[in-house]
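First, one chain by itself in structure tokens, the form predicted alone.
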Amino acid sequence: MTPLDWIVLVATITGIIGFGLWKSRGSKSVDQYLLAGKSMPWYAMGLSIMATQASAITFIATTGQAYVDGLRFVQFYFGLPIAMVIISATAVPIFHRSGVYTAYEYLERRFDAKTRALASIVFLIQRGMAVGLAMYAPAIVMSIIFGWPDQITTAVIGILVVIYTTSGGIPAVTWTDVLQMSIIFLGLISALITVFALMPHGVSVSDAIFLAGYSGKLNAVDLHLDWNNRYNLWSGLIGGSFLALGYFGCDQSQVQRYLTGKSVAQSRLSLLFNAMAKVPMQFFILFVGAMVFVFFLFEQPPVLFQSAAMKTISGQAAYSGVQKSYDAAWNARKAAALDLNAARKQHSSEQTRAAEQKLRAAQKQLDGARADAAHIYEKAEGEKDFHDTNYIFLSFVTRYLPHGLIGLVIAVIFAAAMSSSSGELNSLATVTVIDIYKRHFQPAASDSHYLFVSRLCTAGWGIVAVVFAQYGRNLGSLVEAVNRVGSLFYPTLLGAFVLAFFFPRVKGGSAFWAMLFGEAIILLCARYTNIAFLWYNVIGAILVVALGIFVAFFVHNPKEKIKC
């Protein structure tokens, strides 16, 4: 990077934390730091939402995934709109209502102590994992650009994000989040734009809309239903909503969000203007990782998009042999994708023939040889399940944008990193204070004594996080990941809020033994079968509240009847 984007980017970093500091000014409260007191306005709110959710990972990998996979995972946002919607009509009013400060407070309110700690617990493990991740895309930028240690950037990362969270709380992170998406929006089109105007003579933008098609990237739905398949439109439908009404429904991240709007109609006009939105947005996100695609049919990448796993290759003695297989492949590519081009402008259906399977045909032998690349460096390493694909969008950045926009995107992705965990660490603090030390150690302390130990978990789960994202390396494409973490644990939560809301006769008891067995056999199906991980959600939810209802009236009051 040249100063240019140095200058860009800390300036961007130093003024989003100012921002909302500035903005947080005045918590001084537990009500103030931990729900803003409920003073939000709903565009501020959903913004905020939609920057938790769109985290640093969303971008890097995102746009990866497209690389790889066209654009058939936004099939996985269909069901959001059917959540919000749902969420909006049922969960928003009952959590304003109660005066709660988290969701799960508000299942002792109906149920017991016990299920409350249980739901504390799994969201405590499943959002602890999961702003590990979040931090750990950041390493990612670091190590293409410096070629940094994991340790360090997400330690920096860390610092940064544990300062203005504790100082500000929830504040700072809604006003922050705000900022923020307003520079992600800008950084992805500026992308966009770069890469249209970075096509070769000839190619325009109808040209590259049409190479991606027939490369496949452009293929957003599959109607075909298939268990094992984790993108269709049905999975997308049922177990993308099943896992965006966990998410937003149960998940405190998101529920702490409208808790701090000024009125029912606010908190709801937030989660409208999301359903509105994250489908069109991810959308974007993924046609831009499909054209970086098509600009990589004209401009050799490198055979592996890592630059670490690429200098271990070089050394080895087989890798010689696969870099000419790439380099042939490649070019086998670009020509094939040349004369496809040149016969859809001659309206020339046979020669449109002959150079699709010529395209296909080359991107099977580079695919190939990119496998066998990544072989290599698993043997050399003794690692297994090699994935570059997070680092594909930021090979790209950081080799071909213009300097000054370079370090706007790289602000993009750091500002995505803080927001998503700027907001989650608040909510573990939340939950950690409010439902585990208030609830079980310290009930009647201070005001002020329970604003000093929700700064000092701020600052702990933060530790955690760091420590965690070492282990991002090892999970693919950080996307999946994150999404798989979250459907072995908000079926268990989406099962105990369906049982508290809709089934009055349902005790608490027999929710928590629910969401004992459920979860267990939730983890037991990832383990052992191979139904993709959106299923887990629509499963594991069902599964919960059947056993809920089982219990209560066949087991705690076999003689009552089941009228609910």
Given for the second form:
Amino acid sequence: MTPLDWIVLVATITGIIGFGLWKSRGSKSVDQYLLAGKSMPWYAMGLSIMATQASAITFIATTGQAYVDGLRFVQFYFGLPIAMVIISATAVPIFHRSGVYTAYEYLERRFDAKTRALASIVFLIQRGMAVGLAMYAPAIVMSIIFGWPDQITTAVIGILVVIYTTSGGIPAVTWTDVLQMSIIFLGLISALITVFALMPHGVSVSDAIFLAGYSGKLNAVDLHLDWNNRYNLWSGLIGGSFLALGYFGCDQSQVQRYLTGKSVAQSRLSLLFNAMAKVPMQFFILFVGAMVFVFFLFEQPPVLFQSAAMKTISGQAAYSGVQKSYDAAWNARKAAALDLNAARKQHSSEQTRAAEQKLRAAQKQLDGARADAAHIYEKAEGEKDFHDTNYIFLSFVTRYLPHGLIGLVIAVIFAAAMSSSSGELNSLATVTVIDIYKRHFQPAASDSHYLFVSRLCTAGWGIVAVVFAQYGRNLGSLVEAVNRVGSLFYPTLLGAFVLAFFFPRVKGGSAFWAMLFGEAIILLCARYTNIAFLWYNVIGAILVVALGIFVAFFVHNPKEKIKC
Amino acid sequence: MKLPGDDDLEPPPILGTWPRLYTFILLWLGVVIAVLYGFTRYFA
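Switch from the form predicted alone to the form predicted together with its partner chain and give that structure.
After this comes the whole thing, all chains and molecules, with the earlier chain placed first.
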């Protein structure tokens, strides 16, 4: 980082936060602080919803995932537009017209207090863990640039986020997100242009894309149905729809965004804007990661992308053998890539096939050397399941991007992490204050009292998030970790809301017990089966709905059975 | 089938009605998946 990078970094972060705080001036009531006085236009809500998902985790981890695993992760988002249409048609008008602060407040109106409390607690556990991961992401940046331990930097960033979050409320979060999304797009486009410009002489844009294809990195759609395969068209369309229904329809961090809308139409448009833009945007982010992979076909990367891990293994006896094997494999892969490119240009299918086989064989050897290096690190540090996926893109940025642009990309990552964490902290505080504190402990206090408690809760959840973030590096790819945690809890919430919206005969007691049993079965599935996590959303939601109907008709109200 | 939001008086800014806009979004998804599938096949 040169002084130019520091100037860009500090100016961008200060500008984004300053803009958010300026737009949120006058947030002196709970209604302003938690719902922005229901004054937000659709484009601000839409970009804010998108920015919450496209956090630092998306920027860092998704590109790394494409490097390792290709584009297949894009299928995870195929269900999102379907979910957006369903939520726009059903949940948005219901929430708007009921005039609630939180989605769970609606559950009490429809069912009872204990169902609302259970849904609130499920949300608080799930989102409390996810916000910790969102805070952990920028700590990776600091660990690469400054070599600071992840744990300390997570704590420092967490404290900064908590201070910022308590001041502006949701208006600050939303307007910050708007600016942040614009800068994210700018950063991504700049990174892609740079990676193409850095390709060696003789490798054009189309050559790079073909090389990514030959390396198996452009695997965007897989039609094969496999229950144990995390990402294919069917798990994306079905499992992804259920996950997105749970996330956008039942998670307060998202519901709160579209509750700030001026009208039902404005809130719907914000979701439908996401429905159209999300898949292309995720494809673009993954595509950047795939092109970084192609760049590293010609420029040798380190065996492990995490600099601290490299320092650890370089002192180990087994390291030199692994490094030799890695060097040999990388040289073989580079030669095969050059041969492949030349053969393709000569339209020689035989030579192309031979070079492709060499490329894949060298890649296998390279992956083996990287796995061996990871084992050395695990053995030396006593850790399990070491991953460096989250370090790949940043390693590229800090080594190869021009100065100034490095500062911009780092600023994007920081701002993304800070604003998405602040939004999540804001929603956690809202549920704690509205669904727990006001409902069960202090129902008739003044507006200023609830505003004070909201700020206090924001700070409290910030501390919880920082503690959970200490375990971030053991969770593999961060983006997967967040979705895996979500898939354990969203199905229960989704099942409860489906019962609330579409099954008027199901009452509070039935929904409550269905949620409890459903959650227990999902957790057992996660512990004892190999089913890919996206399917938990389908299984769990259907299970909760079926259990709710069963308990309502056959246990709580046996007379209904006779009527039916 | 009547959806909960069908009686909303404010129409969308394009395509006139909400069901038409929803249909357009789902068609868009179909086109995006088809293009990505073609992309996968072409570069595989």
